[in-house]
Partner chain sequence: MQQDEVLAGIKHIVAEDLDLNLAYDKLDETTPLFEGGLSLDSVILVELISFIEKRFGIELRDDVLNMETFRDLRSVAQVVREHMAQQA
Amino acid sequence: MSRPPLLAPDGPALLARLAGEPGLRDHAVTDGLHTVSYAETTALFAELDHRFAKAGGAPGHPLALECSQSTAGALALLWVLARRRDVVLLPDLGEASKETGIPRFIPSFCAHVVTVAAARARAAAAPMEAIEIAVHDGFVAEPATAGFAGPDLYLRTSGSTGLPKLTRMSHQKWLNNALACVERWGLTADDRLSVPVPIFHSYGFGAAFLPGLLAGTSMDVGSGGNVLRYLEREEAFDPNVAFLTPALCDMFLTVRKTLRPYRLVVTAGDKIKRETMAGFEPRFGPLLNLYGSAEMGAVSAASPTDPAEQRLATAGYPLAGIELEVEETGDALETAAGERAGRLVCRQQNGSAGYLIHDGAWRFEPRGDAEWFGTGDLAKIRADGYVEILGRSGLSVKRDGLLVVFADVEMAVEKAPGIRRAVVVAAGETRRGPRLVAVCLRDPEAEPPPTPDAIRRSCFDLLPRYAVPDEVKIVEALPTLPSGKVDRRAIRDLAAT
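Could you give me the structure of that single chain in the form predicted on its own?
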């Protein structure tokens, strides 16, 4: 087995190593339609350099990269790292915005726009033909983007509330954080990574794509969130490590009928449900929770050697160089002996430098590296150092004077027959306190179909009366944000109608 690197090199050194080291040159990134080996990147980067120079404009300013889940998208990301570009990493909304109504978002401080067409839209074309570099017509030189040694990478936050907001973190800090993931999971160049989660998002980029590069692995980025496409790519690529969402894990269980062991499967975004782990692990291998954010990167993660019950109940333990504490809130959280519960705060030297916020113009809101960062989550830190995420601190209310964490209610609702996913929101008031509405995604194959009354009745056996939803709505689909997370603001609007 090839051992992981001992140090996180910078972007240019990393790509030079991948392209030049004999044992890694033939390792590649693929989407099933096109494959680019690390050895080929040197010539392809030179062509992108030529296109960039030919585009003209102001080369010393950040560029926006609209990145599809494809070999071309991965190639553009590699070029950004190799050439130390300041970059805003965005989903490709050029075509999707016409269908979804989501406006295209190119920050005004970006001097260039790099667009990457979806691979299947250009199946006959080479990856380089899917990449276009153009001057940004709306470019405005903003002082908020100056003053850092860089290069920096900007990620848009989830977008559920507030003004446009971007986190700012250097390439090197992302690489350092990714190295901690390599060490936690024991990734080596012999691993083959399946990365269906978006590589323009903090999870897919920071916890999957970058660790895969640092370890020198081959990666498949082509299946997206489509489980049938994933199974097709799985057969062709033969991965032994996968990065999935909990929803994709559930679909995997429903569709895949045969055994197919992985060395490990990492999941992030939501807690693993007990039913998911019970069905998944005997057939597909260890399922590991990851916890992180665009501000901090990967924060805590389980290890493949952790017992299954520990991996189910917790988000693992802090990665190297990260400190976690909880601030006692005084809320009605029950704490076991030796455990502390409250709002989770994080400190690490490799965290974000701060935010860019747009309120008429872009301004930088700094955050010192030594400062404790409030994650916005309620958590317990157990006596053994493992972290149990209870839910968002903003996703909880008091009813009858007692704390109700939405995540607990959602887990109870999801135990009802025929329910695939539940999202709980507060909409209106009752005599107990805020009115709770559970918006449920039903399983289309469930017989008999679930009813709101039956779902609500099942909650009385699992929840205290004050935590039972006042209303249940069943929907065919849940609205989502570009990051893939559910859009709770849209769901609140739905619950209020």
Contents of the next structure:
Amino acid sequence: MSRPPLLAPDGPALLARLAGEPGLRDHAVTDGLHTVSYAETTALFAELDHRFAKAGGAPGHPLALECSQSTAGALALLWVLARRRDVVLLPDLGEASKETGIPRFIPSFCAHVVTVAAARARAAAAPMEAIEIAVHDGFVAEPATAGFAGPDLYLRTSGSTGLPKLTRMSHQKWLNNALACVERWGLTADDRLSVPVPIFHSYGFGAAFLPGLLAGTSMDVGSGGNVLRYLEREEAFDPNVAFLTPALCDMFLTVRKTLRPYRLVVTAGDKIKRETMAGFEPRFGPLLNLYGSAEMGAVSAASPTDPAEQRLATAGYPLAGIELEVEETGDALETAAGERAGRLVCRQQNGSAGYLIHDGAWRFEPRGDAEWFGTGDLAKIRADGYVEILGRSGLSVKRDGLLVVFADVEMAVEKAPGIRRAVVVAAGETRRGPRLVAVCLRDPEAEPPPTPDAIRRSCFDLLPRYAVPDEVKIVEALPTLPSGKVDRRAIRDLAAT
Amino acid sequence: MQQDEVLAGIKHIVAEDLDLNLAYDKLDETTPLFEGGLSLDSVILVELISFIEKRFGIELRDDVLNMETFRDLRSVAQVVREHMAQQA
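So that was the form predicted on its own. Now I'd like the form predicted together with the partner chain, please.
Now the complete complex, all chains and molecules, led by this one.
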């Protein structure tokens, strides 16, 4: 059923082709403020090489790239690919860090830090001014990152608690995986790609930025998730292909009054609402679901040639070289004839090589290409091979494209005065994703008695906005199972009323 | 509708209808809606647009959906007044 994986050119060959080939070399990456054509990259890479050498530091170790959604960020990423450097790809937290208190994270095994701060990229006269290369002060050579064929790209996996954890996957595998996306969507050099999704996360990097390079397209990385900025950039850049989040698709539907057909629009990151899918196509063009992860890259995607019925209801079918299966679960999942449902597992040659985990020291936990990878999602596989993603199988959901672990939310809610225990469940849908309801057991002695409003307000100081429960319910008793554990199914029913 | 009523209506939306945990009297018409101000995210922004359209009975045209319009509450009020005059 699955076809063999595709083989893409390596980074240096790809960048040489883009810089040299007529018809491609004038294509460019832009953010509206700065534009760099592929032809210009050759000279800019040489200057970055020079800066890198001048910075000093130990050669042959990974570098950390703190990237931002900008032409400068894209340029730094292109240089890393062209020079086959091991890289830990991270978001630049400069401004966000002050607001959210998320500390800057540079793994100790990185010998250099390349920073493309968003604020600096906006203020710079030229993109090169926004790229800073420095030696990493806290550098410690780690055996855990040595001895790989590489070059590798490390991504921090989502998750709001736990130990720092990075997936490791070679540049080549990312490129091979991206080539399967080019094939599925029929991307050509004449397409103009709008990429508001971060090029330093798996979706934007693996399914938008790299496929764009492999096809030789021009790309706009200037808008980010802000729908107003998106509309401004759309007007200026005139894209015919867009990579959106379900939230952005939803915003298109809510705020836009006129038709603006795209050749195709890809969406990923969350399960999209059926109403959004159905309302979107007549106004903005074919909407294609993509399913993937930091560990597996792009896994399954719809194609513009699929019948609308398949497109609207599924995440397409597996990309070249990818096998998908489902494993039985205890949940009673409804299936039609020929359908299989359960926990989705994935096997392919172009997946991650394993995890780097920090628990005191960095250690590498390898993953074999022949192993089945548990995606953590529930899915249905139809008789014709189309895949329908049903949602997370564990105690977590995606909201605003980010993982929300129920345990973290429960901990925050339980800090409110007068609450003994909180259980968070998903019930219904909101624009951010599944609707979060915190069902709270109150302390009968508490004076004054806690109110849902006060509890919810206290969450704003403890949790990022996307993790604040949409509703708080206070109960006198939590339903339990015979084992004494809380009965989440009963609580879900309670939350839905 | 008086100039101040439009602004007051928008302030009511921000304070009461939007899920921001902000008090009416804390709102200033010159506070930026994005960076360096209320830091509205896109989800809230879309809700703001929907509430404005409902409350004032207008449809904001695509060509005013830009950062200039949504700079602060005063600039939003200005665009709402223009739409009310045209779409009345």
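Everything numeric in this text was worked out from a predicted model, so none of it was measured. Positions refer to the first chain, counted from 1. Here the rigid core means the biggest group of C-alpha atoms that line up within 1.5 Å when the two forms are laid on top of each other.
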After a rigid core superposition, would you say the CA of Pro448 moves by 2 angstroms or more between these two forms, or not? yes
